[in-house]
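Given as structure tokens, the chain that follows is alone and in the form predicted on its own.
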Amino acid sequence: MTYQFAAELAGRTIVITGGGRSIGREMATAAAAAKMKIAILEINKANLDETVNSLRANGADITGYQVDLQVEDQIINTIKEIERDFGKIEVFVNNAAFHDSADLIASSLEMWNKTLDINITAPFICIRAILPGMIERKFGAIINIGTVNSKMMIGSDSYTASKAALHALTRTVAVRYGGHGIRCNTIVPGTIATEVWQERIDRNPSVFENLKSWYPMGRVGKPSDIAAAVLYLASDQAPWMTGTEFVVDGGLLAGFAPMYPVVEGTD
């Protein structure tokens, strides 16, 4: 995808959690195209190195940090290191996520806690760590990656609950710190075709084809759909957008595409 981005993004520092693969890697790629300074947080060393080396080879100003988002001290120390390395953090994207597909009865407490640790506790720790610098500079854009699951029941129970909490955290930050020039928004993706789906693809190779009928746009999403939204919310083109849920879902939440022909009797 050829990105269109605001000129003022050039030189701004963006931090992306889970930036070593999938949507996070595409966000970093888009940020590099916008000439931003990029820091990515990733637990998997191989994914981290591959993304950093690939983007650097194309001229990106990018640094990778290996960090376990379940460990508070690692998060805090990494944020401090990024602030030393880059001087400031202007855009922060809470993208990293853990997905457990088990239903409630089948969910272990261990998996429930891991899901909440990565999907809501880690963003809380990250935001708490970056806020002082943003408050001091009177500027900051925080972007949390939510999900349509938080708006309706489509499975993945613990993941859904954790992401709904992230949506609420967005509103809290937006209201409490808006007076300091800080914007906080949630991007709400629908189904995005990435390698994260591989286990489900192995069970059902037609899963994306089967899901297409639920999307009025006739397809599932691509990582670039979300990366483009990140660039917009990070820019000065969205100066009055805060506390919102920026839905990027191909129309899924607008209505159930397979249902209305049945209701109208045209199917």
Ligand SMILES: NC(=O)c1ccc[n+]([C@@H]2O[C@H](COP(=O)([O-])OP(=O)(O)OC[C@H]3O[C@@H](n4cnc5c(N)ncnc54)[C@H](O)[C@@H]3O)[C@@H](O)[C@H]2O)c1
The other form holds:
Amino acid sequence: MTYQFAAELAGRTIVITGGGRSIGREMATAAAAAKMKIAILEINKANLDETVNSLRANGADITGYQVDLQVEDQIINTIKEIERDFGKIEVFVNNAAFHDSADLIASSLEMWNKTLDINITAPFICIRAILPGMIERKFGAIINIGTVNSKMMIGSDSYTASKAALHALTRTVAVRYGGHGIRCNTIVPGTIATEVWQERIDRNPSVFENLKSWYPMGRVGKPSDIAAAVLYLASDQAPWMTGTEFVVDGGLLAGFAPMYPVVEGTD
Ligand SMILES: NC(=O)c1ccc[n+]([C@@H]2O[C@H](COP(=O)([O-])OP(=O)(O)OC[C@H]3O[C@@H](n4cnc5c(N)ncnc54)[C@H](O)[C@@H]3O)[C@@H](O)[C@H]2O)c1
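Switching forms now, from the form predicted on its own to the form predicted in complex with the named molecule, please provide the structure.
Next comes the full complex, this chain leading.
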């Protein structure tokens, strides 16, 4: 995808958690196209290095930080390091996530806690750490990556609960710190074809093919669908957007594509 982006993004610092692969890597690619300064937080060293090296080879100003987002000290120290290295953080994307598709009865407490640690506790720790600097400069755009699962029951029980909490955290930050020049929004993606689906693809290689008929736009999403939304929300083109659920889902939340002909008796 050739990204269209606002000129003021050039030189602005963006931090992306979970930028080693999939949607996070594509966000970094989009940010590089916009000439932003990029910091990636990622647990997987090989993927982190691959993202950083490939974007750097194309001229990007990007630095990788290996962090386990389940460890509070690591997060806090890394954010301090980024503030030292880059001078300031202007855009922060809580993108990293853990997905467990076990149903409620099959869910272990260990997996439930891991899901909450990565999907809601880590964003809380990150946001708490970056806010003082943003408030001081009266400028900051925080983007939390939510999910359509938070809006309706479509499986993945612990993941859904954790992401619903993240949607709520967005509203809290937007309302409490809006007066300090901070904007905070949730992007709400539908199905995006990424590596996190691999286990499910192994069980059913047609999973995306089977899902696409539910989507009014007739396809599942691509990482660039979400990366483009990040560039928009990070820019000054969205100066009055805060506290929103910015839905990027091919129309899924508007209605299931196969349903209305059944209701109307024309199927
Ligand atoms: N793929 C989809 O269908 C879909 C749909 C809706 C929302 N989303 C959301 O989009 C975001 C990105 O999804 P994705 O499909 O790219 O996922 P992904 O699993 O491919 O990528 C997530 C990244 O986060 C990193 N990460 C996980 N735990 C970490 C930890 N403890 N410390 C540091 N890094 C860690 C992983 O190593 C990985 O690089 C997530 O927030 C996800 O919930 C995805």
